[in-house]
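Taking the form predicted on its own, here's one chain by itself in structure tokens.
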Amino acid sequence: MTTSDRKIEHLLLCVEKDVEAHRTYFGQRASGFDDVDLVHDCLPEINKKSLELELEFMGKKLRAPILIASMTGGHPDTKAVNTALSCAAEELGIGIGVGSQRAAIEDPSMEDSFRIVRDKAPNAFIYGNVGAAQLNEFGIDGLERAVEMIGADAMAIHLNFLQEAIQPEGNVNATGCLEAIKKVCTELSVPVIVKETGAGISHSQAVAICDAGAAAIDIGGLGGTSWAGVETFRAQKRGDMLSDHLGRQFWNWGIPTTVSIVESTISIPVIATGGIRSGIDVAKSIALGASVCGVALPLVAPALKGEKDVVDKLILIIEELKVAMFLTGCRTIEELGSAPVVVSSKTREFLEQRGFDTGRFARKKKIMERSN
């Protein structure tokens, strides 16, 4: 199978399929999401109306904290679904990130499932996307076409070791790679992002991600659609047993996104990504310490629909978010960032056994002015 049919069979999975990631008890997600709790200010003392959800990302104004999460291209039926997507962000001024192009570097023909996304959203925040396995392979004259083909403002360089090591056909050579991330942090066009696709990123490496010239983490946390999860399907489909076993064996495999959102926060912007199914959840993450959001699986059967889905599905996304913020007493997203939080469960066992104090999370001081 092509690189470019591996696309498109990947995006039907994930809107036919239950892809997402699960934890097996009291029906609570995987994200961890539910063990974090924003507290509630009964007198926020702020007018909602007045809520500024503006803020700059890596060198872009976004109109709120969210990204379109990279999800696909690199086949012909996914050039619509791009439309879509990037109709979307234009509209309403938030980021998107494409799938990985690396079918559009091996063959050109698939370009344009990738340019529609400039030619749609010209005055978005755009990143391209190429897997850290194909860096030496492609090098940089590679990157820079990935580049070029969409206009990026950033380069995400995907690790999907998961995923690939469940795939018949993947690439399990995970040698190099942090050198190679060097190198493109070095001599690449446009700033890099580091981007995990469904399994975490934990302290230590994200220290190395930042020390290799990053300018931002996608942590890509355990919680959303599982990868391992879609092999398992595409692994029925074709009778292969090996490739089942091993991708229902470690389905929920990986870090939790609340989690690795903590362990992420250093010194660089981290993007919370990995089961982001509202508005509240995006508080609560920007709440742990990221900076911005992205937004995956609940867009995919939208864009299959058209733009106007897609904008329907992430106004809800950012009225949830004003809520949780007016709930909280944030004006601003530099307030939400420091809304006090608690954590409990495994999340909060997590991460103390990891080193973390979690108590901080409930005693961090509102940095707002009040006024009448």
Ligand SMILES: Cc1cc2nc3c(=O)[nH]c(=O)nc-3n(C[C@H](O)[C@H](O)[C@H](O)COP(=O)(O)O)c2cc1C
Given for the second form:
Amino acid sequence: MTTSDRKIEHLLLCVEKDVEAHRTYFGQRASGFDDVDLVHDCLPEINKKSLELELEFMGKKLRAPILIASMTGGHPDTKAVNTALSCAAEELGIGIGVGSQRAAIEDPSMEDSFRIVRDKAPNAFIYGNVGAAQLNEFGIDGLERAVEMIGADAMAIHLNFLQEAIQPEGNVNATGCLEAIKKVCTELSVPVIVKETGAGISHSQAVAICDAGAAAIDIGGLGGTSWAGVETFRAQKRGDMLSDHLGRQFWNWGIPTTVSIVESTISIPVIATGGIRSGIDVAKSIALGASVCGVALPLVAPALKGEKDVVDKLILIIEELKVAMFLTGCRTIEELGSAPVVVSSKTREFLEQRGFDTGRFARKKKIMERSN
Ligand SMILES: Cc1cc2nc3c(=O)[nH]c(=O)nc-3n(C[C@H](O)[C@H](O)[C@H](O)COP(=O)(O)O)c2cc1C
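Mind giving me the form predicted in complex with the ligand, seeing as the form predicted on its own was just shown?
Whole complex next, starting from this chain.
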């Protein structure tokens, strides 16, 4: 199966099947968001109509702290999907990532399905995407072509060794990966985001990624789309018993998104993806340390319908975020970053066993003076 065929198969499986992680503890989601409470402010003393959601992220202005996470391109049928997503990003003033550009680096006739994103979103923050396992194969020249293809503001290097380990054609040689990332961070013409894809990033790897020169970390935590899950369905279709078995065993493997945000919040911006399903999840992520959030799976079905459905879905998330900000008395995204949160249950246990002081989130104070 070609890279291009695999991309369209992934997209369709994500709408036809339940591909989310489903590890629940005491009924809580695997992402850990149900273990995190924002503290209600009964006297917010701000006007909800004066909330400011804008922020500067990696040199560009976003009208809300939301990115359409890296998803697709690389098959002719994905052009319409990327059109819907990029038109929505432009309309709402948010950022957008494209899916892995591998198919277009290997076959330039696929470039169209990526180029359309810059055509339709001339002002948006757009980031490219390539797998860590392909860095040496493509070299800096290949990556510069990927940057040029979409006028990228940044390039995401994705880490997906869980998925690679489950698919029979997977690239499981992870040696030299960090060195290759370091080289790209030093030599590429745009800043680099190092991105997981559903299994999360822990503190020591976040430090290594930061030391390698990455400009941002996308933690891609456990709790949303499970790539082991997607591979399970692919394996079942072709009757591959081994991949089917491995996919089911590792369906819920990884570091929950909430935990990974805390583990990875060091000195460079953190993008939270993996199970962001509402504006309340966005607010919690930012209060835990993330700068922005990425949403993938909830936008797949709307994107297959068209721009309006994508915009409607994202507006709901933005409106939820606004209510959460109002009810925590946070007028700006910066203030939300210092909103108090209480972390309980499994997420608290996980963080405390890993040496993090969960009490510090509950004690956090707003840093900016309020104005009415
Ligand atoms: C259909 C689909 C395709 C994806 N393709 C890519 C990809 O090519 N590169 C990548 O880095 N992540 C890819 N992802 C992962 C997302 O960017 C995101 O990290 C992950 O799905 C978790 O977010 P979610 O729970 O909102 O889906 C894809 C996700 C989906 C749903």
